[in-house]
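This document opens with one chain alone, in structure tokens, the form predicted on its own.
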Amino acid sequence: MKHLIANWKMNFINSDAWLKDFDLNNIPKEIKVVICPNYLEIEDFYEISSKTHEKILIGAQNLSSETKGAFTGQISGKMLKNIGASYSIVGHSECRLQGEDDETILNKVQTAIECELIPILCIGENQEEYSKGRTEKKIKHQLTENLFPLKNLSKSVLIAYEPIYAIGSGIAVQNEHLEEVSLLIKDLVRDNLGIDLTLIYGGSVTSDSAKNLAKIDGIDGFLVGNASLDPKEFANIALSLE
């Protein structure tokens, strides 16, 4: 199943306008669409959608690592589940540079799958570990820290990889190096973890480099930032995972 997920991130979008504009008829019934709006928008975006696009399905940005409690400011993934959401992100770039750590990020991966959450965990190599040749070590000690130690996992997790000098900055990867590591993370969760996950991939993804994108083996769909406030942009985006 292609899945293509759209991270709002923070900012302002008319869900209604949005929603208007995006053609859903156009796009392929094997492709799941999910939109990530930031946590004040989802209701309102579930609400209006599950009306007129039933079959667009909502994620969050971010989830706690805790359910309940006194966690000042934290979005439990079980309200988020209450308001509509089915997905959420987790361990995106950005986050970490805020401080989340790897302990952290697997304790949300297992929230969200308590929560009954599909976890969407980003992994990725900045410029300086893809410039000296760490890429593999990077990849690989994102997914034993943040993913294999939890065991009996199904299908319902998604990787996103995103190196992070390609986020929101338009520099391409090069096909070569993204199917090499598409292919390294996939065997690496088959022997891990014994499944095959589903893999997308984000990075400075538009309707232009989508369609290259499509033809790299191991990719199974995208998760778009900037380009998914476009409705038509991204639209376009989902017409080239035919």
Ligand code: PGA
The other form holds:
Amino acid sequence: MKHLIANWKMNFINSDAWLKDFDLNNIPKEIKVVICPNYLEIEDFYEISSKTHEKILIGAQNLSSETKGAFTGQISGKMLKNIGASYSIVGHSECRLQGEDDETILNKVQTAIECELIPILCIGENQEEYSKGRTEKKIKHQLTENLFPLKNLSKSVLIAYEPIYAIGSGIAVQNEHLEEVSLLIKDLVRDNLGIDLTLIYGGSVTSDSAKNLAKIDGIDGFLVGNASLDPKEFANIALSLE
Ligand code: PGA
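Switching conditions: you have the form predicted on its own, so give me the form predicted in complex with the named molecule.
In what comes next, the whole complex appears, and the chain from above leads the way.
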């Protein structure tokens, strides 16, 4: 199933204005469009969009690895589900940089599923790992630590391959590299879990680069940061996924 996901990060977006300029009419029906606002905006965005843009689904940018209790400052997946979220990003490199470790990320994927949220697990190598030819090792490590211990997984998990050096940098990753890594991820998941998961790509995707990226074998959609802040640009990205 093709997915187009917006990660608004910690940006100030006026949901009303954004939705007014976001035209769903030209977006193919089979593409799932998911918007991930900041926690505080999820409820409002859900309420507004469910009246005007029924097709839009809502995601959170993160969640707690626990479902409830004495965890100051944390947000439970159940709380997110209650206010309209049906997805959650997990293990984004910006969260890993702030100290999220592999065990926490594994727990978050599991907790998201328990809370009936579809986890969008982000994985990818950094610049140094790429230059030293260690991409495959890193991908295997992250899948082994963050996903494979979960047995009986259904298809309700998404993987976002996001090479860290491509995020927010405008760097275009080579098509051959992307295709190679996408097929590697799909093969590893099939071999270890016996399922075919949806794999999306993230890292400086724009309506321009999307045309080329959408042709790559193994890529079923995009996780878009910066370019999703502009509703017209984001809608144009969807067109390349037809
Ligand atoms: P970007 O962000 O599109 O701005 O590179 C992508 C992401 O961080 O998920």
